[in-house]
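First, one chain by itself in structure tokens, the form predicted on its own.
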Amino acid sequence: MLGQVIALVVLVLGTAALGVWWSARQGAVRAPREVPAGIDWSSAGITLAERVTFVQFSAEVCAACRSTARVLGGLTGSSSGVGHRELLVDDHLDLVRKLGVLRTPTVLVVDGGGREVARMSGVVSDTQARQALNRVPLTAGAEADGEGQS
């Protein structure tokens, strides 16, 4: 008996660590990853805001991904030279691919040269946004002069 509650007591710790560890990645802003130089943005049918654009990575049965854009849209909607671009991963098997999203949501906040500088995963709060933003300085516009656009 003792034994029994040990197990279920270690389960539940473990659990709750889990728990805890899981929503901290939630929305949280990390360095891009490692990917192939001169992604072809316009390609993929995206047009670089000026500054930065958050190109958020969607499945059509992601309640995540909506709030998220709700988020992303409010900010974009509010700042100048930002953008926000939402696609399905369903529709752009490659991208996904070469770019290595796992889930969805994924954010990844691109300069206005096309750079990936930032990415997010889970669902992103106006914070966390708001942070990712504050990572391209106001010149990478100007700086970029288009490089990477069509």
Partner chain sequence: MSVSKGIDPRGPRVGASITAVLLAAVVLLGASTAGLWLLTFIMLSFLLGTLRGAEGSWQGMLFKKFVRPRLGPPGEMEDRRPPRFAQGVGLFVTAVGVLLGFFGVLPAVPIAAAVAFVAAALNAVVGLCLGCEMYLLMRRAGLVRA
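We call the rigid core whatever largest set of C-alpha positions still superposes within 1.5 Å between the two forms. Owing to the predicted nature of the structure, the values given are computational and were not obtained by experimental measurement. Residue numbers count along the first chain shown, from 1. Compared with the form predicted in complex with its partner chain:
- Core-superposed comparison between the two forms: the Cα of residue 15 travels 2 Å or more.
May I ask for the structure of the form predicted in complex with its partner chain now, the form predicted on its own having been displayed?
Single chain only below; no partners, no other molecules.
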């Protein structure tokens, strides 16, 4: 019996540690992942916004995707040149593999030139979304606009 009690205590402590670690990572703005350049966003049906586009990868079985979409959608309404596009991972598995997306929701912060400047995964708060937005200078969109066409 003592062995089982010890096993349960270890299990509870391990679970608690996992929970704290997971909660801290939710929506944190991270550096972009190194992916092969030249992602053709338009072939995935994505028209990029002028300055920043939040490209969100979602799944039907993902409750956190809904609240994330609401936060990002609200932000596009209040800031100019900012777009939000939501993709279902089931329809874009090739893109998911190419971009190294491992979980839903994953949000790629893409500048006007089609380059990923940051990414977030897990439920994204309004503060975190604004933090990501600040990574793209206000002028970048206009300058990089032509590069995305090739």
